[in-house]
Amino acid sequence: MASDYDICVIGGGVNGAGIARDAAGRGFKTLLVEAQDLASATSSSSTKLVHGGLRYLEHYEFKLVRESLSERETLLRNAPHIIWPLDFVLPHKNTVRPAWLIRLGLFLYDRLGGREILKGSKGVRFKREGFGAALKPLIHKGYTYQDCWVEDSRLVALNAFDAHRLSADVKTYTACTGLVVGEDGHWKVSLQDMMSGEQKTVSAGVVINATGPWVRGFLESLNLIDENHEAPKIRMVKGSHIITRRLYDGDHAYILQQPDKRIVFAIPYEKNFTLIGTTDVDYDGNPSEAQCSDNEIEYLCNAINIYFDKTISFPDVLWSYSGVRPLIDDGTGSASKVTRGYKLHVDHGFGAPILSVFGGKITTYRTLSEHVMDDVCGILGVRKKGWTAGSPLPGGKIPATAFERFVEAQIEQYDWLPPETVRRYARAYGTRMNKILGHATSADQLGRDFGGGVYEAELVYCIHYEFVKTLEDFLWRRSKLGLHLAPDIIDKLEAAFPSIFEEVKKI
């Protein structure tokens, strides 16, 4: 008897979505569940860049800054709206590293990847203007290249939107709570709606472990692996960040060296903020209820103040959070040491197969989806060949390099809305904004305005679209709207989300 679904992915984190769109994509029947929201943990806690890892350079990790530079001008090609180039300046003090050893890490930088859009490498030297301006007057020279940055928990969103258009099932708020194989020589995986507590049970061929930082967890809570089982450990990192008021002029973000041969990312953010990270920080805790510490807001403030004209202390920060990074435990004594790569392992012994992903960062999500899903092949006996490096996410059907022209397109078209909504826009939907726009010709055919550029409309989209079933997803992980709007614009969206969300599911 045939399962009901061919694939079962446990885990809405950027790996987890990234492999359901994968699968769909080839034509499986495909299941993604997801405990709480989509990106709740690691998948939005991040530094939001796509780069290849500078500093991993340092560590030998030559073969994954190739495949993760390799990835940048894909990703960026794939999604333009949500991914774009982001110069950085690297501020030189010899106290930390050599200059020849500096340049010998851009050198190979510009080179391991390849690149057609994003720039090189070249040494600058600071004046009190522009890239200089924020820094000490001690600090004359230093060096400049491209990465890019992503809006993390978005494309988390656009991968699970895409595997949902593709006909895979994306349930949101629903756990798996149990995992057996039947008489059938299929997983019979129960699973409980964490909103509703109705529980069910669904059959599937192969099941697909990408639960982040509860990998091993989720295995042992399961009774499917002890402590001495093959599968890889892990090793949790907590990496910790902070958003301030905006410290500097200018488009660039800075990459910081300290004292300690780490490195601290100032990155400007949402308009009007930077963001300061991150720490590397060993944690044995629950990965949901990770915090940043006082220890770690003193570290990346003294970070900043090693070469800010400005300095900043506890009362400049805003709000901040904190991710955990589910780390491959190679043994390395240092926890910025550890690799960033990622191990498949695959367990026959229970009658069906089950794939779990260990390790991996945001840059190398699709690569590692399209390995995962190369390898089920393998298992199925079945030959479908990768699609996605060539296939943009929702509303990137944008050349890489015209978006701003697209986005100068959409304010004439819908001029009878404020230019920076209508770039809010652009940026979290791309081609797709229209989806919320349509054919309107005036703010009140959106329906509610609940002032600062939130209208009824777009709440529709991002519930009947995006999974959104809460306001705090929409607040906090399809936009951050959260840092921007007043209380009472808040108070508004609390009282009428019920209302919004139940005349939705309606539809």
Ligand SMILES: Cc1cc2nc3c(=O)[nH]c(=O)nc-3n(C[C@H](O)[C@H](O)[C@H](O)COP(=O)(O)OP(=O)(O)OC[C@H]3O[C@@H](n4cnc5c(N)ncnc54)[C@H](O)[C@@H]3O)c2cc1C
Second form
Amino acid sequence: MASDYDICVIGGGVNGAGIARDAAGRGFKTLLVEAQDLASATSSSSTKLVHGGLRYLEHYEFKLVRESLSERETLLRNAPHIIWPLDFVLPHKNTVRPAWLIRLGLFLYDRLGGREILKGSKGVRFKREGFGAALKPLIHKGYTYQDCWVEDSRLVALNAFDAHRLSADVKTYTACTGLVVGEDGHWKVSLQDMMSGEQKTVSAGVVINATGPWVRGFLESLNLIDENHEAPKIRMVKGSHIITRRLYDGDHAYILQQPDKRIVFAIPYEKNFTLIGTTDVDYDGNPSEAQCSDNEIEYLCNAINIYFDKTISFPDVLWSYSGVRPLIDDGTGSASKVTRGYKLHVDHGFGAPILSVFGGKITTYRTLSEHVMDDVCGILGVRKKGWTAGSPLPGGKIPATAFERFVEAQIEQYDWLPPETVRRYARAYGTRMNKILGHATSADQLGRDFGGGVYEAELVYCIHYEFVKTLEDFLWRRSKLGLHLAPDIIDKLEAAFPSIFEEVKKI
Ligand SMILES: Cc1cc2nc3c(=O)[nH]c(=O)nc-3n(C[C@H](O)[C@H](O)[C@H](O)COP(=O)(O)OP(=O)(O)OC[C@H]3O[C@@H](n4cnc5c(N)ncnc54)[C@H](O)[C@@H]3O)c2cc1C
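Could you give the coordinates for the form predicted together with the ligand, as opposed to the form predicted alone above?
What follows is the entire complex, opening with the chain shown before.
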């Protein structure tokens, strides 16, 4: 008898969602299950960079850096609404690394991955380019280069949405609680609805374990570690970020070399804020409970204070978040030196194949997904080619170099909405913003107005298309409105959300 699904992907982070999209697009009957909300773990806690990782060159990770660098423009072209070029300014500090080493690194960075849209590196005098105004006077020269910014949790939601568009079933707040192979040779996957408690079992030919930092614990808890075919060990490394009021003018980010040779980014965030991170701390707790410690806050504030004129400390920290990197344990001493590469581990020893994803980066999620699905096609003996390199994500069919023109056209078309609201919709939903604004010709046709540019129509869209089930999903992962909205607006949204949710579910 055929199984319910060809492929069951467990874990709705960037890798699970990317794999489900690729699988569905290759014509496999696919199920994606996520125990919480999409991107509720590592994939919403990153530094949000699509980058080669300049510092990995120091650890001779040329293959990883090349793959990541060449992926930058592929992702930028496929999702220019949620991914955009970001200028990085690297102040020179001879005491940390000599100029020749930085220049060599940038020389390689410019050439390793190929580049058509992004600018190459150059040496700069800060006064002339206007980068020095907020920095200490002695810091006056350095280098610039470009990488990309990504709205990480929206990247996950768009992959899941596209997987669903391609006929995959996507079940959020649904945990996989058991995996056994039945007599028919298919996986019996036990699922539990984390909201209602309801349990059910589905069958699948292949299981993909994309549970990020849980990857090894998941296998161990279900007795799926094959002694003869040992899966890689995982090293959990916590990384924290702090958010302050905007520390400097300009759209560029700083990459700040620290005395311990680590680097810390200061990045313009959500218009009024600066995002500062990250740390690298070995971690052995529950990944979903990771929090930024006082030591990490102190480290990140000091990292800024070495370079900036204005000093920051605990009271300047408005918000913080932490995530756990699921890194492959390669036996390296220092947490910051552990490889950011990935390994795919296939086990056939249980009677049906299970493929587990170890490690990875947001930047490489698409190529990782392609490799996973190439392996699955090999296992199943079918020839179905990868297709995602040239396929825009939902809302992303806009030329990467013409995004500002797209925004201007939207501002003109929807001139009855404040330009900053239209800009936010364009950035979040790209061409699909017309699904929210539809044929409306005035704001009062968008349903309830909650204030702060939030209308009922947007909530309805996110519940309908983007798997929003709680207000927190909407405020913190489909958007970052939680950072901006006044408490009275959030109160109004909290009161209205349950009935809007029920209404949408009836449709
Ligand atoms: C601090 C930090 C900064 C980073 N910065 C960058 C960066 O700037 N650029 C970059 O490219 N990469 C970055 N990374 C790396 C990147 O964020 C991760 O590699 C990536 O998000 C991992 O995605 P994932 O899908 O493997 O895991 P996750 O996003 O953690 O997803 C795994 C999911 O599995 C679910 N799950 C677990 N168990 C079950 C179960 N039994 N049933 C159902 N679901 C389950 C979890 O709820 C979770 O949502 C950073 C990581 C950290 C921690």
